[in-house]
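First, one chain by itself: the form predicted on its own, in structure tokens.
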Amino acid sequence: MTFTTLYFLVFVAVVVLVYLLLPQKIKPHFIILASLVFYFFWKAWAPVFIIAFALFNFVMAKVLAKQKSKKFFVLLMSVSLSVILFFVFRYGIFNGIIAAITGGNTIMILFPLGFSYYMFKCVSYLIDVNNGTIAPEPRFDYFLIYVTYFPEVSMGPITRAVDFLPQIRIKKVIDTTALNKGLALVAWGFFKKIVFADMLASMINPYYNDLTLSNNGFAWFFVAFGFLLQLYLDFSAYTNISIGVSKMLGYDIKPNFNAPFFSQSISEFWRKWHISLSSWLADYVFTPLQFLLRRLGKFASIIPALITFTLIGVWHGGTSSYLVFGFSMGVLVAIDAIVARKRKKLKKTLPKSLFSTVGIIITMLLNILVFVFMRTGVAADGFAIIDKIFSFSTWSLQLGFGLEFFIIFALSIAVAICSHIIESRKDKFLDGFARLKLPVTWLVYLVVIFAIVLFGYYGPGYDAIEFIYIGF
């Protein structure tokens, strides 16, 4: 069941329906419910994979809390499984087995939807058991709860139990103004994603499709820039109405993006991009890393940068151009502390204005060219791509595109800005948003909703795309 879709929305409609008539206790019960059955439409085995993993992690942080002499040896046991089935999973070990067995009959073991998202969510639940952050969750079913929510099983963010458990024993109340704000984030999102980000993904496709289209540098730039763009949408798009729907039920969940395009460092923008998977690595890798090295000095580093931003290219997937994207952007981040003390004094000689600006700019451009390797399929294809691009002497203005490209690319970078506006001042538009009168809003809605069926379902050429993180 796909985000963007009519049978989401009534899906949806139905749950915040039936779930504000329930009584508190059945409540956290009928979520469970309307989980499951969201991941039941995916694979019908889906949801009993996915209760058959939280129970184990459920019983391992129960043994976690009694252990006293083995906890490590518990922990490293549990969380290994856990990534060892990724990589089964990933990167079809299972099927290889199997052909290898049979001699070359082997069946299709699909990845289960959003296993790298709630796998990470029980990897920290158990580290954060272990290390006395919190306790063990001593129901199963609030639990349960944690891991299946639908809202962000399937691309997340990756909630960290310690903010998502605690709200599930809260007495939900909820009221218009709730139910307004979590309503405007999940239009703005179906608004961002079809109108925009899908419009871009049918215009810059084709260019990734056949690297021949075009020997324009400048016109590969735009189509780098393009699928930036994008990307950004695409995602935030999902981030907006996994927030929205949450905050109809009552859950506060965390932005997944505040303003990265705003980033006047790599190092800035990882802070502020894809935040709970950032910030997840940051606390669980790199930061303990960075304490063993600590003797290193400024040097120290270097090693955990490059090893977590490798283990952020192999997670989004097993080829050449994933490996490449994060090994470059492990490279950029160490730069980027190597270089922090000059970059603090060369901030207090220069206009803070001009720095800030040449700061976002440089850091945009290199975003622009090591994203590339997140769309193409292999390592050669990015790099004939930024060959292309730096090659100057093919720059030229007839870069073959019609004018639809430039209005759409225009204003989804006007979009891009406006949603960078509302991330860095979220809870202020949301709440000016509340108090508009009910003519109003429901006139905003309108728009939205008459863009989105002449832009995006009915509109020219228009063709429905998945989210793209649902593959991660």
Second form
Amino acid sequence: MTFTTLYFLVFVAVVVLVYLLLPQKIKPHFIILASLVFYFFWKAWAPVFIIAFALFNFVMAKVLAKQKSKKFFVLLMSVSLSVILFFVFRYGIFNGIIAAITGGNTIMILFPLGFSYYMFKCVSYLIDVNNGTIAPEPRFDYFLIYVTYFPEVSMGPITRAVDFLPQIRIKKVIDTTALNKGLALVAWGFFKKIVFADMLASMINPYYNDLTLSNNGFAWFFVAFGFLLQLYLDFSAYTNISIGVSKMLGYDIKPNFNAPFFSQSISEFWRKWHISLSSWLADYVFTPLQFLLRRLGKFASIIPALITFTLIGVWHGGTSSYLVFGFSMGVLVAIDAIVARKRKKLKKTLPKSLFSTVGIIITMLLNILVFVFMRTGVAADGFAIIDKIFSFSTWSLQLGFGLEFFIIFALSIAVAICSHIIESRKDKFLDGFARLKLPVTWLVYLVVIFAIVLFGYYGPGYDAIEFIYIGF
Amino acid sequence: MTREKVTGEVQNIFRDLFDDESIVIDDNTTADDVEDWDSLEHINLITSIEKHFSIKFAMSEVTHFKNVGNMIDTITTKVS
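Given the form predicted on its own, corresponding form predicted in complex with the partner chain:
Up next: the whole complex, starting with the chain shown before.
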């Protein structure tokens, strides 16, 4: 059930309405039911898998907490099992084994929807229990909410147990301000996804599907830029919807984006893009490795950066282009670490606005190039596009795009900038929206609905384009 | 070594590392209060403190530092 479908809207409306009317005691169990129904809509067997996975981690956390010796060994075994299972599913190893046993008859065992996300939730939960950061959750039903929680199960954010579990115990009352804020975030997400992200996708997809469509390097630069814009509008829209639905249910989820395109370096970009994943990897992979290698000077940051970002690449998928994407990001972050001191000195000598503008432009250009590999699926195609962009002799203003392309492109940039301003002002924008008078609020909603109806990318035969990150 | 003396020496390490003689630390100082105190400088800070006081931190100690006060408490315990 994709978030931007009528089914999902009806589902959320029913769930929120029933949830608000139910007695406090039953509310958590209703969330479990709703989450399992949501997961069932993907595949009938999926709820069984997710319950079994949650139960395994719930039990292992209890074992870890009681363990007096060999705690690290138990932790390692538990985490390894999750990670192995992840790679077995990710690389279709089950399908290969079945084919080998049956002599070629394959039964497609799909990668469980959102497994990449709730696996990270469970792994960090076990590490935190092991480190004493949190006590193991005594109730399985509450832990099951954490793992199966439907606004997060398909694409994150990867909320930490320490932030989520205590919220289950807080009494949920009908809060019209929270409902209003949640609805505003959902509407904003729908607007970004259906009007802009999907429209951009429809214009750039033909180029990625047929690399011979243009030999103009300048046109390819626009196509690459268009994908980065699309990805941001798509994923930040999903996050808005996810956080908005959570607000309506009385849960506060930390933001997943914080104006990433305003970053002045690649390192800063990764602190502001897909924050729940990047902070997870920073806390559980980068920092421990950096600490372990701390006597190696600059290599203490270079080696963990390369390993962490290569892992980010592999996490996205088992293709060569994801590997190139992750490794390239690792190299760029490592370079950031090498030149960090020089950058700081330069920052003190140059005018602030000049330093930040140049930093933002360079970071944006690097992202436009590296994110090509997130889109192509095959590394060779990514390199072919990079080669076209750098063939400056082919650059021409005869781009071959229609007027519609430029209008959508310019409006998408404007919407992305608005979205960045909203993100950088934290909750101030939402608080201001919630203070508006009711008729004004409804007027805003009506404008958004009309914008989606009039300009949204849909129509006869339209099937809502899946969110990009749902594939990871 | 007294806690005050440790605080003074840690402050000097901060000033050397961040190349800023105006830095004044107290127990409540966090990474938000010192410009350029990012994850890269944090590990340099840890290494500089370890070298200066001839001590070794454990990973669990470092992850539980919420502010400079926690850091100074741990150093004082280790050097006394």
